[in-house]
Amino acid sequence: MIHFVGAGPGAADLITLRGHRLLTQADVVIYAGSLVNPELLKYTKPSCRIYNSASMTLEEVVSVMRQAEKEQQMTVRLHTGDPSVYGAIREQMDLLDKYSIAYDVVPGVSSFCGAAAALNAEYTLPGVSQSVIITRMAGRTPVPEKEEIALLASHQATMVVFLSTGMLEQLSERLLAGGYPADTPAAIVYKATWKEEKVCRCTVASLAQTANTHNITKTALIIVGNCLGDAYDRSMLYHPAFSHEFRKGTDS
């Protein structure tokens, strides 16, 4: 069996329970690479085989797999965050379907969650944002022409960026094109809830500057939108006139 896991945003600690205890009975794991906290790998056994997947190749992380099944061992395919955001999942599953291998997912937490808590924010504020857009900037992997980011921007909701720390100053261009004010509230967040952890806040146009100010290249994830500022609706959910299937409301 093979068990797609997420890993968590970073901090040890913030990998789910089963996910955890599939670390500690697994007889093999692929882990991926740098942003897998090597602490996780010493929830294994003693005679766990650990392979780092950052050197390997689609096919040969899929080998290791058909081996562990070939011997009646149990495989943990241990990914960062989330796996269904950014984890290049699919198409090893695909070829697990080729050779009739079992394997199911594990959810773990997202780092665009681990950022909100560094940031103490909610995403989804009344009045200002009622959606999250996760998304990344085109570089040597392409984006889907619909999904470039002045066309994302233009809705003006709450964004999360991936992989882009290194083209800021292209970032900020395509969201001020998008509609984005320059003074647009935004933040970097390196290595969320790892003990690096960084939070730099900013705006739009700062981006870059910030940035370079903080000696940021790599590793962080891009919150942009008024769900970074002051003003906000009060939720209706918990307002005394509001009234639901638990509770009615009050007319004063």
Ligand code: SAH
Contents of the next structure:
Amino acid sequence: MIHFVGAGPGAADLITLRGHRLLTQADVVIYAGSLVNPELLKYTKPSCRIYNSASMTLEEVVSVMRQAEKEQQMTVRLHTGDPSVYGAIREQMDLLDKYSIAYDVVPGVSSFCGAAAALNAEYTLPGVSQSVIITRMAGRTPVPEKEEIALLASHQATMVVFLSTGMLEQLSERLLAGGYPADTPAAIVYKATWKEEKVCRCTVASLAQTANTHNITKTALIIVGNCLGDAYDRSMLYHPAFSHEFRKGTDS
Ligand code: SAH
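Instead of the form predicted alone shown above, give the structure for the form predicted in complex with the ligand, please.
Starting with the chain above, the whole complex follows.
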């Protein structure tokens, strides 16, 4: 059996209890070397065979999984953050289906949640935004035209931009073209929850300059929107006047 496990955003103790248990039991671990904290590998048993997928192709990864299956061993495929976000797990699962190998997925704390924690931010602030757009600039992986940053920016929802730290001039330009005022609050969070974490608050217009000043070129998320500002409405859920299933408010 193969278990796709979310390693969490960085800090080793942010993996789930289930993910940790599977790591301690694994005969084979294939981890995404560029972003998974190597400290997590200390949880494995001494006989566990460990592969870094950074230098492997999809076919090589699946071939290691097939060999482990033949030997009736258990494999953990360790992905950074949550495997469903830019994790390239679907292509692995489709190949495993082809070879009739069973698998499941253990979710993880995505780095966009790690970044919110680093910022003490609430992405879905009442009266500001009730949606979070997770996106990226096009790189070698193209982005569908309908998801172009300026089109998404026109919603003025909270945006979390992955995989784009090297393109911040263009990102600012597309965000401004989409209608964000230049002084809209933004932030760059580098290596959220790692020891090296850096949190830089700035504006939509000053993203590139801020990254330059702090020497940030990769492993960062860009957060954009007025959820990083000061104005919002208080919640209905905890309002004294508001009644709901579990509480009688002064309105009834
Ligand atoms: N599945 C992962 C994302 C993988 S894509 C998740 O759920 O977080 C890799 C990109 O994620 C990086 O280029 C960077 O933009 C972002 N990223 C991953 N870990 C990060 C961290 N700890 N802090 C900031 N950004 C991170």
